[in-house]
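Listed next as structure tokens is one chain, alone, in the form predicted on its own.
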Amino acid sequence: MQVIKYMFQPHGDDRGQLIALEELKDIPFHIKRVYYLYDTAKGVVRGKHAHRNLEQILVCIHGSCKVRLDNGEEKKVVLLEKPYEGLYVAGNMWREMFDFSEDAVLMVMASQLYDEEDYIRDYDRFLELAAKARR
């Protein structure tokens, strides 16, 4: 499984840092939705689903968290702890976000508007679909 991390270009001076993100330039898709998670309680695991088609870039803009990616054959854990680093998550990839620092803010940019039909929330069903896609 290939893990794709984007390193965004910080622009800064003695006033501080700024990151500007543009669709189809810094982000490999049109951005249709942005949301963020914060105040995640200790021990909570977020995500626990896959999407059929949705693409996402995850950026921990404050604090840190881990992301477990699973393509149905292989699992990898990725640490997000830099506000200039983004993790690309393709469709048909199970994801779980966990081990959030107390101050973590995880921003997600998505290629589609919210669509419940795009979600795969049952892990066994995800494994079936992933195996079918590999054939």
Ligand code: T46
The other form holds:
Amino acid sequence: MQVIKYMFQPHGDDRGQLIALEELKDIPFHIKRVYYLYDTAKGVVRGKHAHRNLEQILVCIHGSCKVRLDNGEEKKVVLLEKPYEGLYVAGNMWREMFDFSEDAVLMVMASQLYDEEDYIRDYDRFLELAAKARR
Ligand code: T46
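Here we have the form predicted on its own; I need the corresponding form predicted in complex with the named molecule.
All chains and molecules follow, beginning with the one already shown.
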């Protein structure tokens, strides 16, 4: 499984750092939605679903968290702890976010508006669809 991480270019000077993200330039899709997770309770695992079509970039802009990616055949854990790195997650990937630091802010840029119909929340169904897509 290939993990795709984007390294964003900081515009740093003696005042500090600034990162600007533009659609189709720094982010490989039109950004239709941005949301972020914060104040995540200790020990919580979020996500536990895949999507049908959604593409997303996850950036832990403060603190740290881990993301488990599962394509139905292989699993990988990715640590996000830098505000200048973005993890690309395609729809067909089961994802779980866990090990949030107390101060973690996980920002997500998404290619589609929120649509509950796009979620695959049943793991066995996800495995079926992933196997079908590989055939
Ligand atoms: C994903 C991971 C990384 C909305 O109303 N609008 C939104 O855009 C989102 C994302 C959520 N919601 C509502 C739906 C639920 O009532 O917020 C509540 C929590 O959402 P959810 O349980 O889906 O959150 P996570 O952290 O499990 O998953 C989210 C995204 O839903 C998902 O697409 O890939 O973050």
